[in-house]
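Just one chain is shown here, as structure tokens, and it is the form predicted alone.
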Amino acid sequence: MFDKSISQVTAVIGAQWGDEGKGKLVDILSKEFDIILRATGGANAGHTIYAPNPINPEEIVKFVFHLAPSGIIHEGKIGVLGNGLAIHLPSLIEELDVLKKYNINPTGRLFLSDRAHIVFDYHKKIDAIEEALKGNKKVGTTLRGIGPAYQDKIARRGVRVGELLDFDKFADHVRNTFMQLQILHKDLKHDIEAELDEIRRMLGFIRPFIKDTAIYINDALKAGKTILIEGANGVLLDIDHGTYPFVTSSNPTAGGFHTGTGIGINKIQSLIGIVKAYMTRVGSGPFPTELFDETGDRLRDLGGEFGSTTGRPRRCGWFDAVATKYAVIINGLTSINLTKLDILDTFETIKVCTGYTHKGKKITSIPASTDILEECEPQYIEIEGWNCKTSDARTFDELPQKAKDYIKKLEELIECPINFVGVGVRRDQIIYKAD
């Protein structure tokens, strides 16, 4: 069925703010594939997924995932978590309870990189210290500690994974890191000894997942094993091609791929974009399409857009086929997942962002400075709505006319191929649409 948009290795990338609706693909994806690998990123990421309950298939279930893979539902599928993820231990054995309560044991099938970093309760406080010290600039971080887990790898002081199998070494490193940024941050207060005894009770259950995945994935692959990347975060997110500073701590982009998993540059053939047929972001940052009328309002209300990792409400606006294009471009995406166009149903006129103006200059990319970007007034196409039902719509031609007519545009604009089109929040409710 999608064997025009997958191949060996396949990857899902968010190709907006993030929350686009990944979760959902990668889980319909997932049986198609034997290993779903996660490569960046952290619990700041919430990918949710409306699946069966394996105890009683005929009740729906919401799972939420911040850190283990979406296809771990899957009976028998492999999960792995790569070395450019930062973990927060607690955080994940909390979700692995959670799958415990529907029968679903992962033991034996999912995989730590040893070279993964550790992210630890004082990087939260960290975090919420460093947020406030930023006064109007805020970034919105979702204070799960990811940001300074991630200074910390880069000033080579940061903890890994696999120094868990020698605990006293690993006690050491921790209190000598600790002290360092004590010195570095004068109001840091934390129990680094009660942390230390909460990670020593978890030890008989974190150690036989942990492994040298970049070997295992490798392996796989010359094995004949396929392979589903779930990205996280979203392109417009990333900390080099984002919309900087304003932007998450690591690489959300294909690039961001091969360096969190050890998996050759050559070898992911297939890069699925997923994006919402509105847009939406959360915590600061520019916005040019943002809505804040009713229309916004509307849009939030129908699409229940409020954060899974967060809960805050999402900023919600028009398409910006400027900022997917560009997306598109920085990833070389070979498909895009347009999601939620069931939430444009009951809209009389749907605007899409075509290009911006910055003082009476037109621009076509997103400018590196956010401060431009800020400043810079959406180009607005209007597109007649359909005004009828499409969470029913189960083929490309059962949608109506104005619907594929939107669709259509979209690609012309954005220059990449609808594959996926997303009607509804279950697995059942995705359009596959063929050349």
Given for the second form:
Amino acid sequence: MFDKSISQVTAVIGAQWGDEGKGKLVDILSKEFDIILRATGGANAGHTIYAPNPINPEEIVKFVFHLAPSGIIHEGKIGVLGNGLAIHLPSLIEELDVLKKYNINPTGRLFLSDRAHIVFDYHKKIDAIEEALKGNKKVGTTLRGIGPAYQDKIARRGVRVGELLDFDKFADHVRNTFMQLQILHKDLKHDIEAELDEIRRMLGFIRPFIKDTAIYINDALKAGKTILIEGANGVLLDIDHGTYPFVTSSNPTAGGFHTGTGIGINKIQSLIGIVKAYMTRVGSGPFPTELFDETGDRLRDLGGEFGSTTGRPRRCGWFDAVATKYAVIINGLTSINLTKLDILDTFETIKVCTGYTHKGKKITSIPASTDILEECEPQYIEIEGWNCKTSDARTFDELPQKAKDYIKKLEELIECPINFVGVGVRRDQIIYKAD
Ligand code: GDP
Ligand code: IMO
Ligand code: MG
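We have the form predicted alone; now please give the form predicted in complex with ligand GDP.
What follows is the whole complex; the chain from before opens it.
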């Protein structure tokens, strides 16, 4: 059905500051794919899905996935956590426990890369210590220990999932890494033996999931299987391309999908960017189109803009075509899913940022310096709102003309076709426009 937007390996990428609605499209596309694969990040992600309760299909249930690939709720589909992930094992187990309630059993169809890194509870404590040290320059992390776990990976003292197969050696490695961290962080207080005991108790459950997932996936590709990569976080949170230092500690961009999975870069041919019809951001950092007035509050209330992982209110603002076009360019996005169009249904006028000025000078691309970006003035065009309900539309033609004009304008500004349009939280509330 989605032939014009998908290929054997298709990736879904958050093209703003996260929470664009990746989970919903991954859930919708999952039926077209054999394997659903996470490539980067960890439990900093929160992907929301509204789907029928497998036990009572009449009832629509809200699922929020942090680590498990969202496609795991589809019976028979394989879920993989690739080598690029930072995995907190108790969080994963807790998430799988929730699924049990719905008779969803991932045994035999969920695999963890032996090369993925483990997030320990001490990483979460270090996350909090580092945030406190930064004072008013704090990143506003999710406090899930993601940054400190990736720091250990880069410093070559990180502990990987495959090491769990020999627990004694694993425990020695963990103790040595922890000893190094205690020297680096004199305020770090943690009972490492208690954490090791907790992990020992999980071994029987976790070990059968461990695999060389890069080989597994490439064999599957050779056998003609299809793969959907579930991006996490967002392009503007990328450690290289995001609003550094107010970013996450990995590459949630297309390049990260290659390094984080072992799939050849030439094989990822469809890259679907998820783009909200306005902008949101959680945590600190520049946000040129942020609204501090009642319009911002209205977007937050109507859009239910509260973090899926931390519950924090999301900062809200108008669509930023400069920032979103940057995401299109650096990922080579092949199409877009515009989400939450329905949230704009009641706005008289809608603004779209088409450029910035800095000290009177025109800027057409997002600058590297966050100080400059903080000082940028957004330049807006105003678009007349459509002032009617879009949530029942199922084809592009059923949308009001002014909503179609808004979508066309965004396509023109970001230079990428918008093939999917979201008009509500449910699976059926999507318009496939590429036909
Ligand atoms: P993700 O992290 O990118 O998967 O996004 P989140 O789940 O954190 O946040 C997106 C929110 O928007 C979720 O509550 C979704 O249910 C909701 N959502 C996704 N698409 C649409 C849409 O088209 N319309 C509306 N109203 N809500 C949507
Ligand atoms: P999903 O996949 C929104 C943000 C945090 C913080 C910064 C660094 O649900 O879109 P981290 O804990 O990663 O060190 O935090 O990145 N952040 C996200 N914001 N959605 C996410 O994921 C995010 N993952 C990280 O709020 O500003
Ligand atoms: Mg989210």
